[in-house]
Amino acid sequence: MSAVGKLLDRRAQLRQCLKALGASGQLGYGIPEKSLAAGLAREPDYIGADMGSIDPGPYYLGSGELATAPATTRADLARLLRAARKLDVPLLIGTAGSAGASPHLEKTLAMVRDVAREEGLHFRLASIRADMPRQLVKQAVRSGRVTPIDAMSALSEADVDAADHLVGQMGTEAFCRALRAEADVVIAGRACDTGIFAAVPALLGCPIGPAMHMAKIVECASLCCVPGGRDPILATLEGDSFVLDSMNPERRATPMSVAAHSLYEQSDPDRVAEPEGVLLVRSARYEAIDERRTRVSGAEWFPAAAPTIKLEGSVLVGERAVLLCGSCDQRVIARISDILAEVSEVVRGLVCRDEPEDYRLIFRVYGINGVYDWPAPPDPLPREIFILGECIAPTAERASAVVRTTKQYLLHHGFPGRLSTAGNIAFPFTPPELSAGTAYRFNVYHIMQVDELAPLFPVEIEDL
C-alpha cells in the first residue's frame, strides 16, 4: 500500500492528530542535523519543504539556474528522501530548484532520480509543472482578467512574449491531485508555500482554516520562533487547532512570535490570498502551552468565487559589471552626490564618443543611501562610506569598459576642497571591477483569473 493509502486508512484518527514536519524553510542551504533527527524521532505523518522563492530576485527565474549550491541541494534532497522512505510517509517539495520553472524542475528531478538509483530507494514520484501557456495568458490579458501587483504596470502581450520563463503559483489543488495518484514523493514547480503543507490535511478532510494557517507558518520552519531560525519544526493539527514545536530546544514558539509571523511576506497581516480562496487570521488565537510551544486556532477560510493564479516572469536586460570601492575622506563624503554625478558625466563623454549611450550606470552609497533612498543625508555624516557602482549594458565587454573608466576618473576626480590629486577612494581588492553576469528584471508579477486550475498544472507520475 502506498504512503498516501496508509494515511487514508487512518483518516478518522489523523483528523484528530496529524503531525507535519516542516523540514526546511528553503531546501538547499543545509538542514541542521540534530533538529532533523529530533523531528524524525517524533514520527511525522508527512514531511514537507519549500525549495524556492522570489526573494533571491529575478536572475534565477530568468536564467533557469539554482540559487543553491548543487552539492548541498542534492544532499538535502537525499536526507529527506531517505527519511520519508524509512518512515513510509509522503514527502512534498514545492518551488523546485529555487524558481520552479521547467529547467529548475528538471534539475531537481534529475537529483531525485540519481539519489534513488544510488541508494536503492523505490517510490512513486509525482512532478507538477508550473510553466504557463503563453497564448492562454495573452488571451487573459486581452479579456481583462490580469491585474498588476503593487507598483507593476498593466501586463501587455509583449511582456508575456519577452519573459524568458513564465510560471504560475499552484496551490493546494495540484498537490492533492498528485497525492490522489498515490505519489509517495511530490516535486512541484512554482508553488504557494501553503500548498505543500495543506494538501495532506485537505485530502483527509481536516478543517481547512486551521490547516491553511498551519501551512502558512510551518513552511518557514522555525522562523516563527524566538530566536528565529531554520531548524525543522513539528506542527500537530488537532481538529480545529494546531500546536507548534521547534525541533531545536533553544527555539521557542511563543504566542507573540507566532502571531508576529503573520506579518511575514504579507502586505495585509489579516488576509492571505491563495489560488483557491482567502485565509483570514484576524480571528486567530494564540495560546502558550508551555515555554516552547503554542497552540493556534480560530483562522477562517473563504473559498474563492473564481480561482486566481499569481504569474511571475523575468526578462533579460543586459550584462552587469560592478565597481567596489570606499572612502574615509570627509571631503569626499560631504560631496559624494555631486562627485558621482560629475564623474558620470565625464564617463558619458568618454565612452559615448563613437557609440550611443547604451548603458545604465547606477551608484549606491552605503552609509548614506545604499539600502534606502533617504530624502536627506545623515547628520552627522558617516565616518566611512562604501560605494557600489553598477553598469548594465548590452554586452559584458561594454559594461566592463564603462566601470573601468568610471574607476579611473572617480579615483582622480577634482572637486572643490580636494587635498590630493589621487586617493579619493580606496579599493578592497584588485581588480575592483568585477563582471556580475547577466542581469534580469521581473516583467511579469500579476494576478490572473482562471476558470479552473487543474489543466494549468499537469501531474506526471513515474515509478522509481
Second form
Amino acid sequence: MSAVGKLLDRRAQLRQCLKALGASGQLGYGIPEKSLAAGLAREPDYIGADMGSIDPGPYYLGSGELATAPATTRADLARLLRAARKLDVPLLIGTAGSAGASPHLEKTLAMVRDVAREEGLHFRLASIRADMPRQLVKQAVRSGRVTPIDAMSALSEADVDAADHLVGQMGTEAFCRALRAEADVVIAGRACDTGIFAAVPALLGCPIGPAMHMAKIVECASLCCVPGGRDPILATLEGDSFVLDSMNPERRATPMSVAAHSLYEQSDPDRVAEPEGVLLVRSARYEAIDERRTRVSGAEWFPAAAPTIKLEGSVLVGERAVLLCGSCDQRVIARISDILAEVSEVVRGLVCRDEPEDYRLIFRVYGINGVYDWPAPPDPLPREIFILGECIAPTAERASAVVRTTKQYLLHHGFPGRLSTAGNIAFPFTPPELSAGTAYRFNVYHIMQVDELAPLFPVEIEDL
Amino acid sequence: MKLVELARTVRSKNAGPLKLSLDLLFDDEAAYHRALQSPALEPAAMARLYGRPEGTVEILPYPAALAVKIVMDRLVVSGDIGDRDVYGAQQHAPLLDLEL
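Now that you have shown the form predicted alone, what about the form predicted together with the partner chain?
What follows is the entire complex, opening with the chain shown before.
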C-alpha cells in the first residue's frame, strides 16, 4: 500500500492529530542533523520541504541553474528520501531546483532517481510541471485575464514570448492530485509554499483554514521561532488548531514570534493569496502551551470564485563582466563620483569610437553608496572605498573588453590635485576583471485568471 | 529617543521583487504604542526619509505581533541592472538613526 493510502486508512484518527515535519525552508543548503533526527524520532505523518523562491533574483529562473550546490542538494534530498521511505510517509518538495521551471525540475528529478538507484529505495515518484504554455498565457493577455502585480507594467504578448522561462505557482490542488495518484514522493516545479504542507490535510478532510495557516508557517522551518533558524519544525494539526514545536530545543515558538512570522516577506500581513482562495490571519489566536511551543487557531479560508495563478518570467538582458578594485587615497575618494563619470566618458570614446553605446557600465562605490543609494556622501569620508564596476553587454567578450579598458583608464586617470600619479586604485588580485555570466531580469510577475488549474500543472508518475 | 532604543528588531526584505517591506518589532505594548504615535513614523515622514513621493509609503500597525510594517516600492526591481540589494535585506539603514 502507498504511503498516502496508509494515511487515508487512518483518516478519522489523523483528522484529530496529524504531524507534519517542515524539514527545510530552502532545501539544498544543508539540514541541521540533530534537529532532523529529533523530528524523525517524532514519527511525522508526512515530511515537506520548500526548495526555492523568487527572492534570489532573476538569474536562476532565467538560466535554469540551481542556486544551491549540486553535492549539498543531492545530500539533502538523499536524507529526506531515506527518512520518508523508512517511516513510509509521503515526502513533498515544492519549487524544485530553486526556481521550479523544467530545467530545475529535471535536475532535481535526476538527483532523486540517482539516490533511489544508489540506495536501493523503491517508491512511486510524482513530478509536477509548472511551465506555463505560452499560447495559453498570450490568449489570457488578449482576453484581459492577466493583471500586473505591484508596479509591474501590463503584460504584453512579446514579454510572454521573450521570457527564457515562464512558470506559474501551483497550489494545494496540484499536490493533492499527485497524492491521489498514490505518489510516495512528490517533486513539484514552481509551487506556493502552502501547497507542500496543506495537501495532506486537505486530502484527509481537515479544516482548511488552520491547515493553510500551518502550511504558511512551517514552510520556513524554524524561522517562526526566537531565535529564528533553519532547523526542522514539527507542526501537529489537531482539527481546528495546530501546535508548533521546533526540533532544536534552543528555538522557542512563542505566541509573539509566531504572530510576527506573518510579517515576514509579506506586504500585507493579514492576507495570504493562494490559487484557490485567500487565507486571512487577522482573526488568528496564538496561545503558549509552554515556553517553547505555541498553539495557533482561528485563521479563516475564503475560496476564490475563480482560480488565479501567479506568473513569473525571467528574460536575458546580456552578458556581465565585473571589475573589483579599491582605494584609500583621500583625494581619489573625495572625487570618486566625478572620476568614474569622466572615466566612463573616456572608455565610451575608446570602445565605441563613432558607434552608439551597446553596453551599460555601472559603478557601486562601497563606503559611499554601494548598498544603499544615500542622497549624499558620508561626512567625514571613509578611509577606504571598494569599487565594483559592472558592465552588461551583448556578448561576454564585449563586456570583458569594456571592463578591461575601464580598469586601465581608472588606474591612470588624471584629476585636479592628484598626487598618486602611479595609480588611483588597488587590485586585490589579478585578473581584477571577471566574467560573471549571463544577466537576467524579471519580465513577468503577474496574476492570471484561469478556468481550471489542473491542466496547467500536469502530474507525471514513475515507479522507482 | 531613537527608534533603535525602543525596537527589538528593525529589518528589511523584499515582499516580492517589486516591494520592500520594513518591519519594526517591539518587546512590549508601551514601546509599540510609543513608536506608533511618533510623527517620524507617519507615512509622509517615512516617504521623506526614503526619498519617495508622498503617498507611496504605507505604514501598517500589526498589534498581534507588536509590530509596525512599512511598505514601499523598490526603486529597482530585484536583480535588474543597477540593483544594489537583490534581497532588499539592507534597506533598513536609514531607520537605524531615526529619532522618534
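Here the structure is a predicted model, which is why all the values come from computation and not from measurement. Between two forms, the rigid core is defined as the largest C-alpha subset superposing within 1.5 Å. Numbering follows the first chain given and starts at 1.
Colleague: Using C-alpha superpositions, work out the turn of the smaller rigid part against the larger one between these two forms, rounded to whole degrees.
Modeller: Rotation of the smaller rigid body relative to the larger: 8 degrees.
Colleague: After fitting the core, how far does the CA of Val343 move between these two forms, in Å?
Modeller: Once the two forms are fitted on their core, the shift reads 2.9 Å.
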